[in-house]
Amino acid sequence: MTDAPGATPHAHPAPRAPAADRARDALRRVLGARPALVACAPGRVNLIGEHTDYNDGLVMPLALAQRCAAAAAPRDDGLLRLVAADLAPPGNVFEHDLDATPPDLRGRWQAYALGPAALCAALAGRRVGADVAIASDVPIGAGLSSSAAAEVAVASAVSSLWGVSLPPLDLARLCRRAEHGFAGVPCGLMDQMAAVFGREGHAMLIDCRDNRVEHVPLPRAGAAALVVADSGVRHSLAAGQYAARRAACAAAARALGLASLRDADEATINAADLPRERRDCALHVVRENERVRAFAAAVRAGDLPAAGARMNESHESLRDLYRVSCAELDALVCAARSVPGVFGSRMTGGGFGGCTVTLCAPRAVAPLLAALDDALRAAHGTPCRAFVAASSRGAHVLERL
């Protein structure tokens, strides 16, 4: 959910080569290494279920076609050399001895590559090293999990390079530990799981208590479209607001005598003497879990108006109870809902900026894009970068060279 190397919002550059090509090229050109393999992992858009993952709740993301690629070559001297293909020198190269104490990289892109690589190296059982280049098409800081895509791509590359066996759930957990320990962001497991377990044509209904994943078929392309719109407002989840909301939830659960808010209900919350912030956060989590269940059932039944209504309710709760929306996100959601053929719209991701996601009929896509652009120009003075989301498979080794 936080920043990793990727596209610059609103820049509208000339079309770039695919991320895998950029990563391979940077490995050769900058580090002088011949790639042994290229791994990739997708970003994600969360359709519903926000700020529930770290409360043992329910979420429903899908893996995006936009992805991060990591090209890797082995070393035998214990060094990890990293290059971010999409950044200009000198900020795009980093070197670290994997036997040494890692530096404090919080707030820097290197944390999302060094973290998973260092944890994989610790599992290798021998002295290992690598040259790794990363490139990403997942927009930075937009709430589309650019960080998790980078972590999972790097972990997939170096674990394969070093012969470290990581079952899918272990891969996701390792990358979450990396984000906690190296980036300093106390995230839940949703983003990493979405990057690992994605399946084309499906969303993922994830139970964050036991990490069960159910793949839910999405409506066919002729029946519905999902449009992701970038507000252009950037956030830093490590800056404190995300951690503050998580702490409020934990405090509410303790006050209720519960291990997590997954076990709470509205009656218990309303009867307790909770400070307003903790009460509101707890109510959001309980209601959001119910919305996820209802949304999944509506999608399975093909009831798109019902699914859209749950998205609308989710946004209003995030705005009014959890208080993680912002004026630009609210403007985009309001504009989307005014377009005929739109079923529902909400902010997605950690909040305080980032993206919205809108469920609509295919005929509504063109007028929706125009309305979103008009709204963001009025609210933020910039054009709206938006796209129709396509689902994709999760992390995998794209090629061995």
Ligand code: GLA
Given for the second form:
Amino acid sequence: MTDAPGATPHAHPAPRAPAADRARDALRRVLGARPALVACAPGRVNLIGEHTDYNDGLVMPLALAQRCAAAAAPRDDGLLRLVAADLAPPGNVFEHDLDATPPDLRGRWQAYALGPAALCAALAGRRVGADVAIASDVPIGAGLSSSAAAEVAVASAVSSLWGVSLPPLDLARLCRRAEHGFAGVPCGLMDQMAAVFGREGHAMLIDCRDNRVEHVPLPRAGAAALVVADSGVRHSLAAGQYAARRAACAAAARALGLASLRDADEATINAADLPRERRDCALHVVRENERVRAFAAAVRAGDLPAAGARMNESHESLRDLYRVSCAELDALVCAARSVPGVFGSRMTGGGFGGCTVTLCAPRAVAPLLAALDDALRAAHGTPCRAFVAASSRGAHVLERL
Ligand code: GLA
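And the form predicted in complex with the named molecule, for comparison with the form predicted alone?
Then the entire complex follows, led off by the chain already shown.
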């Protein structure tokens, strides 16, 4: 798993050149600027621990080899000029005076770049500006944290350019603030943490109460593979439903007299007179935290069947209690589990579409890819894009020019 190939014949279409090259090139070609540096940040796949981060709970993502790159050059006129290398002109260029009130960018790509840049500029303590070009190899909107990768890549680039010191946890938090304030998505901190703290060959066991990160070694590539499969479904409902689940959890915690569901247990939840939706959400969170612990222990012990069983239970809970799955994700998970050598399979990310993640023996990868493709064609009428996940390091400055 640690040095598995990042792509298979079923992979998302291969980009023409690595993201860093496309970003550098767009900065020169479209904005006419000479890059001073290129920073990058990875997407993530969450192995287990879903909808627990905003409940002070446990999560266990790994940083993917697919990443977003941001090439940047300084300006001294207070302007931020942005270009999205992968989008067609003229919608790919955006200009903003960092002293002015930012426009409403909800639902637009610019939010993920202007947001972190504006927050970094506010920390600079002097007038700053930049030309920034971004390019991403993280599938967009697929539940693999393309937004956090963009935020963290841009924040890493401009903070370095402007000499703003941002310790890793502050970097993750600043990017979450950008997502809340500029993109209008009330996310937890998992995605930004994964983009910052990723380590090759490891998953991250993150305790979202104190944001402690433990790096857990993944099985060797010869022992296991992780396959990520994109349902291709993008539900416009997702943001509203996400906020609704978050509110249900907060209301359940309040009713139990707790600061967060991290301190709840099943007996108290069952004894309380909670409306069904809140009770189910609370039960999911409490059990999911237990599953994360058990999954991490199983991975450490090399007990892949036990790890896979926890993934299966997580999916069932997300489908039946938290109710964030959909028919296409269920079909992919069901097809994966029918393949010999598969240990477990679940939806990953916020839900209502996006991807599944499957833990399997290396020999199962080829039949698994075929089964996933058949299942999605039957459920959705489309081929299934899937890839073998390779782990990678978190955000860093790739080059200074
Ligand atoms: C999205 C959010 C994360 C997390 C997951 C669900 O990815 O950005 O903070 O809540 O959903 O686990």
